[in-house]
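Heads up, the chain below is alone and in the form predicted alone; it's given as structure tokens.
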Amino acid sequence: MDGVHDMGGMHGFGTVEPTHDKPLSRTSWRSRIFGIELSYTQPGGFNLDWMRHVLECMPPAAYLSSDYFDRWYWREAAILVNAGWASIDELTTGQAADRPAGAGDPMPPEAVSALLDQGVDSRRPDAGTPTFQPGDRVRARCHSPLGATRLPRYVRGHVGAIEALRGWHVLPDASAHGEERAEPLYCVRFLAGDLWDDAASPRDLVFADLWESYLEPC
């Protein structure tokens, strides 16, 4: 995520607190939403970058001061108003005025336990030569993008060494906006001082996974 959305290395937000004793519980609206979240027909079919992109656009104080699942409600009312599948009225009324076009059962609940388990896989098969190889040095890019990006705003610009090469994998940007496309995916390795300055240990490292546009070789 990029912009105040993309809170990893970001300093000023405490620390984070376990919840152990606020576990989703089979009672609790979390559980449901997180129910919903599998099982219900999306329209365009399950897409995960999207959905991320989607979470983007919420106003930023907004973001900031939602429960991590108050988020996930806001981003599934959105999908279907945007899609033309809900309105603003039925959201509100929380009575549906008809079935949309085109829309599908919800799936049973064994097919949602075999969904969580099954997971959503990103590998593709290799297309190419990686221009990359383990050792080599590069620098993540400084870019802003106006849509998805899954490249951390703590390490561009800042220069790693490659670690190991992943195998090809969607690349989230072009996912999210309807296009799949698969690049080389890089485990890249940062020291954890020039990241953050003075505020990692010298003996810290940070490994980070990165698509192959968002490298040059430095």
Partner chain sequence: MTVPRDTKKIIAIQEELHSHLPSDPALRVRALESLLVEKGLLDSATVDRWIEVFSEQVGPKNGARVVARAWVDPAFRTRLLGDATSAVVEMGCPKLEANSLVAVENTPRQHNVVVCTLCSCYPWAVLGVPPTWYKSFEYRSRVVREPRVVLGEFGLELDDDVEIRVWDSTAEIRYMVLPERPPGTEHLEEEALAALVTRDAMVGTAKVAAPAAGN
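We have the form predicted alone; now please give the form predicted in complex with its partner chain.
The following holds one chain only.
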């Protein structure tokens, strides 16, 4: 999706201000939404690709003017409304009109340790021979669906070289929309001078991890 979230190389943003952040606390709303996201039962199950995409679908002005953790709030709210698990009225009042059927029990505190140990994993078993080998020159496709993708705009159409094969991973473009499909994932190396016509140090490198269907031989 060609959205404002796809920030690589965008002009107009100012100086980076190194920040001194407050630690998480039980009472701050930022910490609460952080913990909620890791804990609540999501319709259709926890799906990071869908979660990222829902966040990308915020109104562009709101995306750019809201706090990082507030964007998490808007994501969770939209996920619930989309599935019919909450209404705008319920979100406003905080009072439930009904309970979603078949959601099961919420995640208990004891489950946290197991999640810390296991984590989420997008790797899948190898299912064929990858098309590209390290060293191959590839061009990132001009692929920008109205939907999830993890092909950043700033590499599209540009030529790089395969740096490494990362194994087979679930393809976000499909997974976000409810279909699981795995593909070889490659680390692709781009020369700064090939990406930016105004690169101050054209020999610097930018690496991105890109799925096989994002790439074409060249």
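Numbering follows the first chain given and starts at 1. All of these numbers come straight from a predicted model, not from anything done at the bench. Superpose the two forms; the largest set of C-alphas matching within 1.5 Å is the rigid core.
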Worksheet item: Taking the rigid core as the reference frame, is the Cα of residue 77 displaced by 2 Å or more between these two forms?
Response: no
